[in-house]
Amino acid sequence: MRKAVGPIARRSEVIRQQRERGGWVAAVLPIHYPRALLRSFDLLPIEVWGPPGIDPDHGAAHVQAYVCSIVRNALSFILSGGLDVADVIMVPHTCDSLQGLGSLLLDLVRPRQPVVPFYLPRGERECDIQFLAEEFRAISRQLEEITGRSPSLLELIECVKRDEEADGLLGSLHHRRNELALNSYEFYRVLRAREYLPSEDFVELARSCLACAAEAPNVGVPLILSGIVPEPMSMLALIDELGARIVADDLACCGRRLYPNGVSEDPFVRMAERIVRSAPDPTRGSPLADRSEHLLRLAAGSEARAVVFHGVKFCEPELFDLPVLREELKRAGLPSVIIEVDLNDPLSHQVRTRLEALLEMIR
């Protein structure tokens, strides 16, 4: 009999605790950002992946109809007061839509909080690491003006090392997922707690999960889940129901953020190293060959038999890669299926049909 994962603090509870101890809160848009830098200023990063299931009308009045629901919902959430608890809003220039959101918040529909945008390099060269390190230094100067604080380099490097410990355990959860007594929904609840829990709290959660051995091996057709974010989360229950299991993922909110440890003694360079040297990601301009090789390595290491590309509608970085990427995987004998969702839509019958068809083909 499986054991359910224990209680995981909600975002609202974590924010309340941060406030009670006198700390600040940063609302952070996807995907990559300097978590340790924010923590060194006693700013707790709370990631905003939409959120799903809110009234999109506030945001829809300011963005084009073909903007993805992550951006549209985030703007609606801000304009409706959903982020009033935040002291800072950070908007990485992850894609054209998020860059547009940053411009809107800076120039046209200004929230009460200061907005901190920054650019990510589109490469993995040494100069890309140095560029990103300079971006982080600029953010640090901006945060000093906002908070009135000036953390030392020693304080920052300690925050970086806490992040590395938490991300190391996050990697262990990924690699040992088949040993854990968790179904797909429970497993991704744990992984996604990294989006808002302080690193030290996530370390405790991850260790408690890793300590729970499965009483019986996981069974089902092994799949890789790729895309941005696994919403609606009910899709994970559907995968279990259909007799499949997720054995590896290439999700922007999960598998693409298994950051390696940095090596530099300079904390700004070290934070940049970790992001630039992470898994291939279309939002960072990774070549298609790197992405296909990465997915094939995941499949070989996990014995996955197919890939489910779970995308948010109108996500251009993902959609541009899929035709060529799927063809490369097909040549290697790895079939795939595309599922597109809007964050506000319930799980459709079409999704079930496509998953059933894929599983029927590979069983």
Given for the second form:
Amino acid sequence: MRKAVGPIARRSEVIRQQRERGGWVAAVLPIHYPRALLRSFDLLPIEVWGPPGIDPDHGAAHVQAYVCSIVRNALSFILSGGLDVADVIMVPHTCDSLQGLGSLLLDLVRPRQPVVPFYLPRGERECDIQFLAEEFRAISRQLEEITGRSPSLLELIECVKRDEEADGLLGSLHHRRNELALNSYEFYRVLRAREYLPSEDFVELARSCLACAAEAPNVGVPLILSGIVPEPMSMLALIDELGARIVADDLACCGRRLYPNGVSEDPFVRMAERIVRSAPDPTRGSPLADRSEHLLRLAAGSEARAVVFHGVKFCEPELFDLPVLREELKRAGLPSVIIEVDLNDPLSHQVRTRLEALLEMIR
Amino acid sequence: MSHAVRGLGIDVGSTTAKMVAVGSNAEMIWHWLEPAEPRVEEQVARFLDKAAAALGPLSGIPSVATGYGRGLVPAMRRVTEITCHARGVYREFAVGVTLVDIGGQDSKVIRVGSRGETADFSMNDKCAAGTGRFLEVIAQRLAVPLERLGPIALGTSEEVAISSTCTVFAESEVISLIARGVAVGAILRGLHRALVKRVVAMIRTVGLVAPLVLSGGGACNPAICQLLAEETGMAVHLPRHPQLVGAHGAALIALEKDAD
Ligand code: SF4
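Mind pulling up the form predicted in complex with its partner chain next to the form predicted alone we just looked at?
To see the whole picture, the full complex is given below, headed by that same chain.
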């Protein structure tokens, strides 16, 4: 018998506990950010990937029709009070749409909370690490003003190391996913708990999952999932139902955030190293060659037979790369399919047909 | 005559429903096509009655359902329209092709490999642009019967550029063109061009390899055929039964499964 994952604390519950302890909450927009820095100020990062399935109308007046649903929903959520629970809103400059959202929040539709934007370098050079470390130092000064707290460097490096431990276990979950007693839906629920659980709680959750092996390896046509976020999550159940399984991912919210440990003893530099040296990501300006190499390496390591590019409609960083990336993979014998979703739409018949057709192609 | 039927293919699309019966040599021996009805099960039951009346009892004949409504068809197997179209077109052309299927509510481009396999595919995304629906909406607006759209578009050398392939935006563009007194033929030619350009963008995502084949209801429109040839610089070939390629492919898969 497969043993399903036990109850995972809900987001609202985690926020309530943080508040009861006297801690603060930071709402964080995608994708990369200095989690440990926030924790050192006792700000619990709660990531905001949309959220899906909300009324996007509040945001519609402020953004163009071709802005992705993650940004549109996030703005609507903020304007309708959904993020009132947060003390700070952090907006990384992930893409033009998020930069636009940052500008809106800073200048035009100011929320009651302070907004902390920051730039992400588009490169992997030493100077990119130094640039990002400087951004983090600036954020630290801003957070000192906002919270009135000033954590020591020692406290910060401890937070960084706790994150490294949690991310190491996140990596183990990814690499051992095929042995775990979790179906795709359950597996991604566990991974995505990293979006709001404190690192120490995530460590416990990951350990309990890793201790719970499946009786027989999971079977099904092995696929790689690439894109931003696996929404609607019912798509994962559909993949299982069609007799396939996700054996590796290149998702912005998951596989692209398997941050390696940093090496510097300077916590700011170390946090920057971890982000800059993570898996290739179009929002960090990774060259296409690195992306295709990475996907081919993932395929070779996981025996994946195809890639499902699961994008959010109007997501420019993803869409720009896709034609060339698909062509490269095709040349290497790895077929792929593109699925585009809007976070507010249920799973469509077309998504089902595309997945089925892909599986018919490779079976 | 029922001994001759070896496989049935049922393609329930969003605009039309089709059934094809094949014999042991994979030849099409019977077919039927009607506008799709909302009650798919009832319509398919009626199709089966018609087929039985023409061909004799059908019990035990393997069947494959495809198309948008395939989940509602009581067939032995369900296969996507992508695979069925690839199989159907390969049967007729016997080489790898680029197949463009322009249906009433969706369009697809399929790269069929040299062994008849699906090498790649692209589908339009939950949107009427690049589908028959695009022209249907405009035909209503211009009060032109659907089957006259193509001939009227080809009956003139004048053409206005329609900048939008979005049905909603194109419709308002058409309204303003009419208000400015632009000739209907020129508007229609521009609209066909817009649709074809959208389809060519889909072709680019899978890569164009000759021969180029056009199927679906769109293949019945001569303006789509001509402009597709112009935009791709390639001859456009039509299957014998452009609207039955998917159903034929489904019947062929049923036949293969029977032989397995
Ligand atoms: S989905 Fe794409 S466009 Fe939208 S916020 Fe994410 S990276 Fe930016």
